[in-house]
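In the form predicted on its own, a lone chain appears below as structure tokens.
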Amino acid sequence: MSETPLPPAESELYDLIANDLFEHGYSIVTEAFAHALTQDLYRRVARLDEHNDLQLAGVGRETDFQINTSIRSDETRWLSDTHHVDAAYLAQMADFRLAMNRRLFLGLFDYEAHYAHYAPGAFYKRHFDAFKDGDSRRVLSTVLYLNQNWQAEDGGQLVIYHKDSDQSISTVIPEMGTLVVFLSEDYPHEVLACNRDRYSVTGWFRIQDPMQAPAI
């Protein structure tokens, strides 16, 4: 599936992504959101990097969490709705959540996201964002790239694989404004080592924890 330029209306963008998810399980859209928003996000994460306000990312959840730089070597920081730039993006993704629920009946309940910085040489080996026998509740993964004038020789491509083989389905250059959306349980993926600073916002739409669902 080729990358698709942004349609003229936001509802058409949501239609396009929903159709891609229904037919293929993933979607790649260039210039997905307003240029002003992506620029604000870039300045925000670059400033976090400059001030050393990012932390080395780990693997696993809760008691299984660990730092393992042989698997991943990026740095992250969770978005917070108390910062106006973070809040603007989270509001955009709240609209996105409602749009996907209306079109695909996914039952998406909430969204979490973090900034990611890959310094030169950093990578993230092949992995799933969620497992069918796991408890992460992640259904839909999103990555918004924040890198101007990225070239193939800069590395850092996102490689999406077929679930049951080593065959790659798509290789995405992390260019400013490109949005990648895919089903979290269905697509293993990796970030190739990059040769310059690489920034993005990575997030996950989740379903509600049945143990926390209100009684009826």
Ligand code: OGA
Second form
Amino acid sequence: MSETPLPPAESELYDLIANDLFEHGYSIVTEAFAHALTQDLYRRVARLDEHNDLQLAGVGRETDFQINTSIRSDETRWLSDTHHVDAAYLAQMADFRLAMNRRLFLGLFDYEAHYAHYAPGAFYKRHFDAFKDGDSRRVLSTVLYLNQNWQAEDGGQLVIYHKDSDQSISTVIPEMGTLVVFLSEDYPHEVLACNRDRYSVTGWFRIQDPMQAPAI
Ligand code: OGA
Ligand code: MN
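Same protein, the form predicted in complex with the named molecule this time rather than the form predicted on its own?
The next block holds the full complex; its first chain is the one shown before.
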């Protein structure tokens, strides 16, 4: 496979994140991507919200799927390659995936992502994005925040916890351009109730489904 070299700034970002993941299992970076891309994503999700094109999110996968607003009360919509802004972000994250695979040999195979909107009062209680024996195939979680001038009193912080305790490791302000990446099975986390509209793109890099893999 031939791969064109990445611009230096981007490869430095990838080095930093890969290093954080290797050492700690999570990474938090501000102004991760090009300003224009982040702004486009913000405008896109704000418009989806304005047109009521987001849907109450569920918990669980497929047959376990249910809406449970005592666990989470955000609204989401999957990104699709058919919209140019979604496609631009998915292309960015395809680069990201290759960059992590090259540095950490994670074998990340694909990426799924949704926009999320937390209306004032919305939250997402402590949870894991994946379980060791689960079938989600999620390895790495990513959250990119799309909120200009977020203040402490706006609430809505992401709190990342230690796996087996109530002790928090980090509290993240969901400010425009901040990207959080963490190992999906290792970090329980929660979104505190927010006091203003809170927008983000959340996504998951996954390994290949063994049932779908071609026989060798
Ligand atoms: C999620 C999630 C975190 C955030 O969607 O699974 O944990 O800060 N989101 O929005
Ligand atoms: Mn989560």
